[in-house]
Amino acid sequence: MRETFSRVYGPAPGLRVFRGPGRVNLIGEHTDYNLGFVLPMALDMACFIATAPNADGKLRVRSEDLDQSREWAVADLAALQPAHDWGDYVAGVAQQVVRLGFDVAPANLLIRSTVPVGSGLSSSAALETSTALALLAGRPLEKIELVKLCRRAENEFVGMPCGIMDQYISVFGRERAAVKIDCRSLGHEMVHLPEGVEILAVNTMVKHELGQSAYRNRVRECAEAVAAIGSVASLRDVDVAMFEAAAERIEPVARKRARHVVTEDARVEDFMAASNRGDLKAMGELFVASHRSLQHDYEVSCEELDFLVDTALSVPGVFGARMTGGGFGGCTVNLVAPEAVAAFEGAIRDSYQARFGITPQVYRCKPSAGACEVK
């Protein structure tokens, strides 16, 4: 990467490299913006940003993967408006850095990412966290404030009303562990996964356009359910018994959305307990229950995701499978016995190719450390 940087921008003796990981969410889907529980892990797939100062008053950014460049005068960062392309993630973070009272020094940035875009593995948060570290360049900022900065960039500049999970796990990831995040208190605890299981993500290689509008609709529908229940601030405050008692007061579509969120929060707690006792069978069953809830109650799955889940569950040695991420494409996440991984990969690729004419990508997921400088 350092050689590529020199070819693009010239010699850079002060070059530094920063890394922000993607993530896979094991369970707890669409609960983060409802202030509930999630259980993601950071990945070894990551976004890397090489940066060095320049002398022309501009923030220059080049994406090696997209073969595209963007630039802004640092004096204009506070007043930037979104251009509705990939550069918004960088510009939005830069603007938030300025709003925190830090100067953004003129610099050249080179981006290289191994997180597949549109896969549901959070390439955007990986870009945001690595950008923030590059622009802060070692200046002190507490980890949780870094998380909030990156989330504000996506909410306020990019315009996506996401919860805090993706940025949080990209910063707080830990090797050999998943992280349970309380999206209300912003506390977390490490969850060490049992031996005897591999975590594999399978990319549908599709992303249906419905995803953007549907996400905003789900946020609104959950708010409608909260208003109908009354006496609660969010669906986080609703347990299964309370939901059942109030269900008839909730409009049918909002009722389905709320049922998913309430039962999904419970599944996160149950999954942690199963993981702690090494119960792979129960962990797999919770994966499947989560997917069916997302498929039928939250209605964010799609034909390709359902096919991958159903196919996975037919393969010996698969404990469970579910969609992960926002939905309407992206990835499934699968719990697979180590001795069954090769057969699983072959069956998934062959079946999906035969059904859709597309070869899916399969990623072996290893829990990774959070965003940092690469020495």
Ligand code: ADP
Contents of the next structure:
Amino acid sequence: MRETFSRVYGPAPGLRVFRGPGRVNLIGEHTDYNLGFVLPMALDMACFIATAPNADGKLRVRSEDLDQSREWAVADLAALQPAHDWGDYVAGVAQQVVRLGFDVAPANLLIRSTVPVGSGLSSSAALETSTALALLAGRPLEKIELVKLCRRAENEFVGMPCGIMDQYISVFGRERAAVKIDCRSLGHEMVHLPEGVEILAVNTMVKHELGQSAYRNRVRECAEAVAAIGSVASLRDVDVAMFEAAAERIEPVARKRARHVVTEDARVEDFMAASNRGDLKAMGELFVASHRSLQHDYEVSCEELDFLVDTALSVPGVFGARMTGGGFGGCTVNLVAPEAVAAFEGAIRDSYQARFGITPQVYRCKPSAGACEVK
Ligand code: ADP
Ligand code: MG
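Complement to the form predicted on its own: the form predicted together with adenosine-5'-diphosphate (ADP):
In what comes next, the whole complex appears, and the chain from above leads the way.
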């Protein structure tokens, strides 16, 4: 990135580069803002930010991927208002850094990301965590505080009421392991997946507009279910038996949403147990159950995602498939026997191309380390 940086901003002897990874969530979808369990892994696809100080009082940022630039006076960051575009992710993080009591030094930033943007692999959290590290420039901050800072930027400045999963895994990602996160205690444990399985993400290449408003509605519907159940603080406090006992009191739509969340939390625990005993068949079945629940109860899937899942399940050697991320487009995640990967990729490409006229991208997912400086 050094060459591009010099071309954009001029020579930069003090250049530093920071990296924040994207993620794929294996199971535990739409559970994080209900304070439940999630099981993501950080990817080797990541956002890289090169940064060097400047002497003109500005925070300047260029996204190579979008071929666009933004700039703010450092002195204005504390009171800045969102502009409702990609710059908000950078400005929002900068504002939170200031609010934590760190000064943001005038700097030029260059962004280059290998995380597909807007595809459910969390290019946004990758951008936030790499930005936060670039702005902190080596000043120490507890990892969990870094996570919370980035989430606040997305909640309060970007205006997306997301849970904590994406920022958490982008910071706490580990090589060779998925990470089970308890979104209430904010503790985690590593989960080493069994041998004999590849994790493949398949990109629908679509993002339906409905996603943003539906997300807000789901957050609200879950709160309605909590209120109807009574004497609980979140759906995390509700297990399957409790849900069934209270189901009649919950209005039908909120009831379906709650049923997804409550059963999905249970599936995360079951998936972990299945993984620990190397039971790929059970892991695959839990993937499919998760997808059906998101499709029919939570209603955040779409035609393209359902098609990719159904097609995957017809390919020999596929243990399971499900949508991953918020939904309404983005990616599926698939558990595939290593010897079946080539046939899987071919079958998925041909069928999707024939049905939708779009070539889906397939990514081999390798669990990777969390955000860090690239030396
Ligand atoms: P996801 O996190 O699943 O990729 P989001 O809609 O949450 O999808 O975040 C995507 C948004 O993040 C983009 O629309 C853009 O505003 C911002 N973003 C992500 N990566 C980049 C990048 N490399 N350059 C500029 N903005 C980016
Ligand atoms: Mg995102």
